[in-house]
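One chain follows as structure tokens, the form predicted alone.
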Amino acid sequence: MKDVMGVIYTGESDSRLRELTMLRAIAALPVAGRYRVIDFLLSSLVNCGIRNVGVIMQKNYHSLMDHLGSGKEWDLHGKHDGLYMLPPFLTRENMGVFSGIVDALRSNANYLSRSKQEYLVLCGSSMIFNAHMDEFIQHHIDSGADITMMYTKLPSMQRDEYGTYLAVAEDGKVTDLEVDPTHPSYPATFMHVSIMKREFLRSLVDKGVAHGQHDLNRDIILPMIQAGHAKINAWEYTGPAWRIDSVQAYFNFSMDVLKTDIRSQLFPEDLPVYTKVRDEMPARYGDNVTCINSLVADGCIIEGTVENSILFRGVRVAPDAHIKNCIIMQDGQVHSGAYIENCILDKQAVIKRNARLIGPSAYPIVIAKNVVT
């Protein structure tokens, strides 16, 4: 795998997250108490051996950067290749905004010139599972195909008017596609992620450009598959994977993580996911508190109940406050006498005392950084 780079892009949609992505990326979004969603991607990248890793970054990505830091967390600060942020900068032919990930790759066009793998990984950022990617690579290799695209056939990963999707045949050959289609047609959904060698991606790329096209998917591979001139194939991915593309989303993924069958699946462990270490006190329980069906982080401070919650470090909850069915971010409160269910409360965010907030589980109550209610 040492001839085997991979390139990370952060700038999907994100208008559907609402509050959660208004000061970070979807790759940024906390997760699962500890973690952030680019995490797990990072994670499969680094488990199969994969030691050069860039990071292409859109808007919103101080949080980001922050998080990956040197990359230290997923050994890839050494000093031979490691851990590259891409954030936007303005030249005379980019202003800095990209309005796909061809014109993000194209505006990183020295990153890849200079690379010296021969295989790249090109990753979305906004959906969650955890791969054997090396099997992924491998049988790349060995079909001898241009291009290999990872998908799933989870229904839980099907939207109507958004996604991308693949007709694959018997052999795997991938026959069709459909990009934001009204209602999916096909039961394969594209998870984002390909492999190709480097040299192949960066033509790609430059004829995209100079064609005025924008999307790799809908202008670049589609015409690709209708015209029959590459060799365009399918890796069918088996485990959990969910798309973070909604606040709904997020709070079902929550959800099912407190599910230990689930949970087990997520974190094997032969795949670790790897995350930034934030040295806190072991979460504390005070006198007749009671928690149910919760992941509760470091830090925590706990004096009240707490049901089928995810808590993230350093929160606090004061006696005969009563959480149920929420996430609460890092350095969160809920003040005595509150009761809040179905609720997502952000970073540093404050329920005050005797509030009382309840949401439809379908749409939870969504409370941004650092405010007060």
Second form
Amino acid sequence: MKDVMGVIYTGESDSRLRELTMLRAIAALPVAGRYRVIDFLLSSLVNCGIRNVGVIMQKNYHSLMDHLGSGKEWDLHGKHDGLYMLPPFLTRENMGVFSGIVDALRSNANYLSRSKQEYLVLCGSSMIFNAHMDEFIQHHIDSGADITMMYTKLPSMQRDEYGTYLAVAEDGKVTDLEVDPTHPSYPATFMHVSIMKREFLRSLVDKGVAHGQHDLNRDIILPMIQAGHAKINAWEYTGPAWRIDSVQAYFNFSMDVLKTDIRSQLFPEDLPVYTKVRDEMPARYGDNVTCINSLVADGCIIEGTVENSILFRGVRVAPDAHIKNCIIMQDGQVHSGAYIENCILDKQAVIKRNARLIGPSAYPIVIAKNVVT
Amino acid sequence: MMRKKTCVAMLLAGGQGSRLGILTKQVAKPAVPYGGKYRIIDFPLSNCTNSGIDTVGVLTQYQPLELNAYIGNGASWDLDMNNGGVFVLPPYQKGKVGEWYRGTANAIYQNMAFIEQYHPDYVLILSGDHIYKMDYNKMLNFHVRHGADATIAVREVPWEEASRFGIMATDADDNIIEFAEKPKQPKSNKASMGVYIFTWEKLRAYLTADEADKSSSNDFGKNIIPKMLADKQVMCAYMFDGYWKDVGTIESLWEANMDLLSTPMPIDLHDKKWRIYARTPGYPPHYIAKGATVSGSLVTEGSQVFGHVEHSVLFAGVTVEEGAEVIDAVVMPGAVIKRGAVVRRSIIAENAIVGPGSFVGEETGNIAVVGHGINVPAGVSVKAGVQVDEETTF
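Which structure goes with the form predicted in complex with the partner chain, now that we have seen the form predicted alone?
Full complex below, order starting with the chain above.
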């Protein structure tokens, strides 16, 4: 039993994901053939022994709630602790919609005070990685820091005008932090995972709210770094990680998962990734099919040609249909004679007979949920 | 006190299934993998949950470890309930007496206390040997409508095969007038499926009497059913005409897997109204590499194919390396077919490894089997019909 709890904030900005996040939070975005973005983080937390996880929901949280259910798939349905869904709610002091993570934590002050764990891992939900969280936690406890922030040096995680970047001294101390800079000045990208004592976070939130602050990093942690009276450390995560913040980023992540060496790092045997189970039979391949460099989930029926693609559960590829560099979410259908390339089909989308859809690889076509083309 | 249940199911899962050879050396027959992601027991358990029967006792005795772990708390079949659910029932000590299950009827007799907790009106007896989708609730309605004391599910088999089964002769009202176990001259082609519904009061009386009869072999087919017939109890035959496959031998297990590769599938496993549930290991989707060829096959999550797979069933976490060929084969969870190996008309059991360049099975002839966790060395050949286990030398 770990004396650590987790809180996942799922209210990140998602405008560049276009139709993909029209009806859902990034956390609920389907990825890698059978998962949702949040599964990786949630599984990392659970795999290191955390048994109390709060998921703060902000908007479009229906599909996220539907996915998480009772938390059973992550073994988070115990009598003590487990999974807590924390959607916004109205009270006299509470305006409903959160205007940032500080507000969200303040609204859920009861949950924070009622929880018993000494430490709290606070996470965002728009990044995909599969970390040994216990190493991170142990490092924090051993170092005696007030806060430890997880970062990566992967250049692919840097964005102009977006993200939080850390200046990390040789001793692991964070000496500066920038939020949404025009160009990041530091190679260390904050992964929106930090650990601190639960009571410490509560005091930060109380102070922040009293001063009208909304952004934890810029308004609260940065002044602490500058004042130098708190010990704020950084811990480097060296595995693969992705920031799912645009259609292009989503597409690139998907194509990366087709690489066998990447998959073995994202799905190591000792860190399984749990997700909601849908009892589908194994995928069925017809007699004259071509399927290369693709990930195929259960319940698919493949009778056409599939290249460099990811097929989620229950996808049908008809005879003479050809799909290349595509991501086809749950129950999508590509009818006979159709050719599609560089497309992302949201759930239950249908490509009709003999249709041709070719997107530029730098700007894949997104077919929204339930659309028939 | 438990709430009353109309019908409680008892699943006889204690048999070794010795005709499955080395495949049941380490696991009980109901735990044998089938169809890419299932185990045989998933079919009766899913049928129960889909039929609205939520209280199931699973009687185990032979190699129960894997079966127990597989069933767990029953959540995979929605059988994790406060009132009812799935229970594994091994033999246990009662006072000074403790004994193994001596026969199918004795196994139920020894668990009468379990059944009594629910005060059921009816008891459904199942076995873990067959692949089929069946609505037990329809059969129960039939049983109630006919005011039967016992109802036996039957299916029509080809006349020439009838002498291999327990055969029921019936009258026009589906009453069983004669039961013959493997008759030389069958009077009917209605064969018992090993699925029975009994009115519990009646069955309890017969089980108690059967137990007192020292000459009885305590078996449903040999003792209970003939005795009830002789006593002119109301015995009905319930016709079932769906897919039903006995998977009690290596050949029939292989065939039942191959059945899933024909179009249309003789048993529809895509049916959303009658899902077959299974415990899933939680792997990522399967991966078909560049240069791989897959046709006419079933492949499931966690597998990686770099070679050639044709008309085969691959279970979770199977690897087929580059240049390997898998044809007309069943490859069970975690098995690895190494570079350049050729597997034909075979069953490769869980976590077995077929070494580089080896040959297992042949284009024709009997099915070859590589046992659980067996490592077939590089460059050897395993002929048709051969079963490879720890003692096999190359």
